[in-house]
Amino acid sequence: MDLEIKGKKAIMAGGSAGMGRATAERLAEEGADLFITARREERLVKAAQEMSEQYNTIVTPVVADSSTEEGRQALFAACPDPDILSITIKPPAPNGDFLKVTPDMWRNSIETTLIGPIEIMRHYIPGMKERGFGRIVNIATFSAKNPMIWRLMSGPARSALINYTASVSREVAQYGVVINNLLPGMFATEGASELLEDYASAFGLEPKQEIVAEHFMANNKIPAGFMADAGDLAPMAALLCSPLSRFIVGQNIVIDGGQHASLF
């Protein structure tokens, strides 16, 4: 399927690994002129080089932390007029005891998972409206709809994010600017592996892969029977970034192997 994005400018914020990189690869494969951001310069530059060579397209790395004003300004300077914007962030650490959550932890969660994405969208939407085309996709988390105590530092701020985008999307759709969110469940990504020690600590487990995996699968039933990899999300993300998604407005699409038991 031709997604009709060849030559369009696309940003993948958080595009050096995991679901962000998998999405970036699909956009690069379709011929988009791509900008990817991340905080880890070495990994980011390597990812950009690999994608550029593999898909024969322009992939520009931008070292930036989108939760900070400085990081956002670096992105804005590098790509002032994107047609496509997709945003993901490394999930906050799992939490096992809500009584240990401090105001500073909340502030960090909100700065990273709510204010950062909102400020990037707020900056780029006026230009998209003026040009008559824009696609924005937030890769958030299904815990925004499915409360989980151990995802306490991730879910509430993302719930606010999807509330914000549901409202804004209906204001800007008439100008050809479409905003949607993907809400992934548990994926076996590099970022998830890095949270292994935090998950083990939250539940008093020995931080060994097999022990944590067994505990997770026993307490988080996934009807599909497995944890997905990043490639299971990327095709949907790429579709939502394309002109083909023009009538999909303000939606929150859960991709979780059936774990979230809800009709809507």
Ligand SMILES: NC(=O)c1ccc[n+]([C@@H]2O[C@H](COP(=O)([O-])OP(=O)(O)OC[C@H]3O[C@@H](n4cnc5c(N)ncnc54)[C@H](OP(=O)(O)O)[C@@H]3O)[C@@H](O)[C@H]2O)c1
The other form holds:
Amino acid sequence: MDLEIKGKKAIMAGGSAGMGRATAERLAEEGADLFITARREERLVKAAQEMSEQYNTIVTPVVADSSTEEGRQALFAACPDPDILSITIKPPAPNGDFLKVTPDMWRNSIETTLIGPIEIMRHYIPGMKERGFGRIVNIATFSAKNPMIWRLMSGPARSALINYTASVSREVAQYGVVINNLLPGMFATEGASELLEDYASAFGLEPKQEIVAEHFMANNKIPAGFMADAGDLAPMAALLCSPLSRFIVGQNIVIDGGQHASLF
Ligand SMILES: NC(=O)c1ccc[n+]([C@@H]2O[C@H](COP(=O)([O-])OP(=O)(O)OC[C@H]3O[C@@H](n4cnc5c(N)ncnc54)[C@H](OP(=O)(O)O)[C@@H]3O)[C@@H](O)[C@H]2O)c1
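For comparison with the form predicted alone, provide the form predicted together with the named molecule.
Following is the full complex, with the preceding chain placed first.
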């Protein structure tokens, strides 16, 4: 299927690893003129080089922290007029005892996972409206609708993000600007392995791969029977970035192997 993305200008904010990189790869494969961002320069530059060589397209790396105004300005300067915008951002580490979550921890979570994506969308939506075309896809988390006591620093702020996009998407759809959210469940990504120590300390476990994995699988029933690869999310992300998705507005699509059981 031709996703009609060829030649479109696309940003993958958070595109050097994990689901962001997998999404960027699909967009590059489709022939988008791509900008990818991340905080860590070395991995970002390598990812951009690898993708442009593999897919024979332009991939521009921009070192930018989406959770800071300075980082966002760097992105805006590098790519003022994208057709496609996908955003993912790493939330603060898993919390331990919920009674020990402080106001500063909440502020950090909100600054990162809520205000970061909102400010990037708020900057780009007017131009997309003027040009009569835009696709925005937030890669957030299924804990936005599937509360998890150890993910208070990720889920609640993302519930607010999907609430925001539910409103804004319905306001801007008339101008050809379409916003949707992907809510991933458990994915075996670089980011997930970086959480090993935090996860262990949240549950008082020894920070050993096998101990954490056993605890994790015992406490997270995934009907599909496995943790996903980053690439399991990318086809849906690419479809939502495509002109073909013009009638899919303000949706929250859970990609979790069936872990979150609900009708909608
Ligand atoms: N993996 C899972 O099981 C899982 C489960 C539920 C939800 N999620 C959510 O899905 C999203 C993607 O997760 P992932 O596992 O694919 O993560 P990942 O492997 O860590 O990749 C995240 C990408 O985003 C970049 N990034 C993170 N924070 C950023 C920031 N503030 N500004 C700019 N770039 C940033 C990272 O590079 P730098 O670190 O260099 O900035 C990297 O390129 C996250 O929002 C995560 O909370 C993941």
